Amino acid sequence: MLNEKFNSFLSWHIYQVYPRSFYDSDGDGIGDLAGVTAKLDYLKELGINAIWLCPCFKSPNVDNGYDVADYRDIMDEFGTMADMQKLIDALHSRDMKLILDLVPNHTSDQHKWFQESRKSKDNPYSDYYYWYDTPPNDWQSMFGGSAYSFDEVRGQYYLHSYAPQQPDLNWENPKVVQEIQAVVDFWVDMGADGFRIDVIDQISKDFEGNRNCFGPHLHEYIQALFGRKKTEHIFTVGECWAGELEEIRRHIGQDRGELSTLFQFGHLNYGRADKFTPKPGSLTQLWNCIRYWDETMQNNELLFSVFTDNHDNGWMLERLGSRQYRYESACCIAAMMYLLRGVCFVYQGQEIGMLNPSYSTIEQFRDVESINMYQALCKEMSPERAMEKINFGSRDNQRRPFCWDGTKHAGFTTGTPWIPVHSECKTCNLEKDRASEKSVWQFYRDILHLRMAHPALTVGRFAPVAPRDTNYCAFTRTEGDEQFLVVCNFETPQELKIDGAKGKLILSNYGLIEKTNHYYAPYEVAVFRRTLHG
């Protein structure tokens, strides 16, 4: 049985805020953590009781605040440690979660850490990096090029999985360890109640297997950071490419001493080739993948995370939902996953039914990955050709501000926003889905605190209905005596005839009308109550 603690995470409703794209409050075109705190009765509402902060510490912003310069301190444009204190203070007055992102595998080179370190061989922050001669392997960093640059001042070269000025810290050194539970220890003490971790699997390196991940000290390291009783009440999801049962187990088993959950991944490939390509994909897809993780990790008794969307990734929806149906897919994609058993996550935007915009040149963009992908691809093939592929996968996709209205900049800033808004932004919006008949911000509200209200929604076992490769999902939610029937149609109007479905019809899609008869219309929703035994 999963412990107390853990049933207590299975209520968490996790609102993933990229803060520089959420409300700006001052009108400098960056969004910051005052307009964080500014709509938190909106998340509120919503059915939301904790958020994950995306990046915030001081950094120079190479990669969006992924390259840390300094771990206890807030990016300039984002506010000060005063503005976190009054986030903090206002999340816990509403009985919300603060989630940070610790960032462990790598600073940046503005970091003192780092620039203590090139100075010599042999000051005290010398092995904070790592640093060869030569480079020991070929490794690729994840941004393209080699993995190891070359530094003028040290006259080594030193590694780093991402950018160049991204160096990965070298955890082998028992005072980096000693120095990130530091700064976890800091942000508890001033009020976390948690962190997801970036590319954890990284911090120790496997080079005799030659990968950059999973090395020999991993799950040391993790238990280091959230194995003491400073922190093992914490909620943490680890960012990580776990796929097998046995790994997945010994990060997040509850006598491991170490995460409280990951992230699966193997969803977000449906619908693409790789990032930049589209690929047909489908919700079949979807639900045979998330049906054998969800029952798998409730057996195996671990804790399952749901998301659909996050700032690394296109929107789901575009790669498998409709355009001509956007708010009954929406809503489709939305049950199938919120009403599942896991730690729900929802990325801002998604809770409208965002689409991927579309832009003609690349100087609407600023995700280094994009830029460099985009450099790469117009030596293979035209610059239009190249532009379609950065439209579909491009994570600015999702790092686009918040779509508050329809007025210009979305009612995001009063400046000029850091980046253009979304090109849809007129047509999608949180005012204008709100206000309509077809409102997929209501249908997210509506399962969120459906959820709030009923623990069989929660802690209640599931037990899927329809097999795989179902052009359709069923599943039951049961806890003691009530239970919920789901049932998703996906993009084919059929009849389905499903054991159960004589329940109370508590949701859809398309409107509490009783259903008299087994036909499903496209994308159709139907979420049944009933009382057992009795």
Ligand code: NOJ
Given for the second form:
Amino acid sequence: MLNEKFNSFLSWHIYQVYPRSFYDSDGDGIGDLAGVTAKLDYLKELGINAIWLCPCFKSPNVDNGYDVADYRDIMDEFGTMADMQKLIDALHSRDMKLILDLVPNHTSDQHKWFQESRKSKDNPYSDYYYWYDTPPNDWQSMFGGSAYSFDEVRGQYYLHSYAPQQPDLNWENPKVVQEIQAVVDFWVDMGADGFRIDVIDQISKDFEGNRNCFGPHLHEYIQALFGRKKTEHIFTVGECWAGELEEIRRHIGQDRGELSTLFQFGHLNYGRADKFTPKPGSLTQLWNCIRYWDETMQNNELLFSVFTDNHDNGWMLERLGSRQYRYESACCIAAMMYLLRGVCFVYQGQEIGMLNPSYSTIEQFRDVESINMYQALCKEMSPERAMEKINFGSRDNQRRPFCWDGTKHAGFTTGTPWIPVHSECKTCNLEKDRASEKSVWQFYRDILHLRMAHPALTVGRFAPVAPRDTNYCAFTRTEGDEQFLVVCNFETPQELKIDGAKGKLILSNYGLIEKTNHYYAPYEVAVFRRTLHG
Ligand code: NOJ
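Starting from the form predicted on its own, produce the coordinates for the form predicted in complex with the ligand.
What follows is the whole complex; the chain from before opens it.
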């Protein structure tokens, strides 16, 4: 059994906001906190009860806020601390929660700690980062090139797992642990209800094993942050690449004083050979994966996280759905995922079934990873071929302004957007989805509201009905005498005779007409509800 606290998270519907691209309230072309506040009623209507705000702290934006220059202040473009307080109050008055993005592995090189640290080998901040006379290994930065850069001021190399402007903090220094603890406390006192923690597995390095993560002190550090009275009540989700059950348990076991849940990323890799290279993938692979994990997490009293998209990966709909059946396949993925047992994360734009945009030049991109990758690819292939890869895998696919409507700047800003709006925003936008007779948006809203109305769909038991390797998925969710059966057909139309499909049809993407035969159309979703007797 999950304890009361963890159990309550099963009802959280968390919407991931990428503030820079959500809604611009002041016409400078950049989304902001007041813009998020302005749209809370929209989110509430969708069925959302919490938001995860990507980093909004002071930052020179080399990596769009994942390079923090001051953890206790707001990025100029996003507003002020007063705007943050207004957002928190506006959320809480609607009974919604705030999850902040904590970036503890690295700071910006503009952070005071780094500015001081680089001055000499013996100042109060000198050991806040990893400094070396010569690089101790050949670790590579996640954004390309060596993970070590030479600093002229100090005359030494420092470690940066990401861009050179993102030096890694040295957690082996107890002062660093205290600093980040104080940051956590600061935001808990401000009213944050939780944190998403950026690359948490990297805060302890395994120098001996030659890997830049899962070091020997990882759990000690996580406990130092979240195993305290002060943080007892909050929700935490780790960006953590733990793969094995035992490793997952060490991070999120209810008795560990560590995290509430973590993102497991395996299912994002179906449909691609690597981030920038497509490869055929299937919903059957997705079913095999979620079927296994939802059951395994439940049986091991661990909290599962359900998500399909985020700000770092191209749309799942593009990789596993169908352009021809955009509406049907988006609904199919939504029902498969969000009727599972787990805490739900929806990424902005997913609810209107966004697909990847397409651009012909790299000038239309802003992301440091995409630009570095493009330059590296151009050394090996033609610019056209390189652009194909960027269009497929760029993180900017997710980071373009939210398409509120089909006007010039998608209703996002009255100014000039910081990045060109989505090339498909005339076809895919919220206004259109709202006005249509049926739309991806309406289906997401229906699913989220259904979850809110029925404990069977939040805390209820998950049981797979379809076996592995099927070209459809089927499972039940049960609580007390209420049971739901979820059936999602994949691309091939077929007859499906499923035990228990006797209840009342309450959700479908092909019209709510009682099923009189066993025929399922492409990507058809049918959700049945029944009362169990005896
Ligand atoms: C993971 C974040 O999700 C990504 O956007 C960022 O670039 C890296 N961590 C570095 O902070």
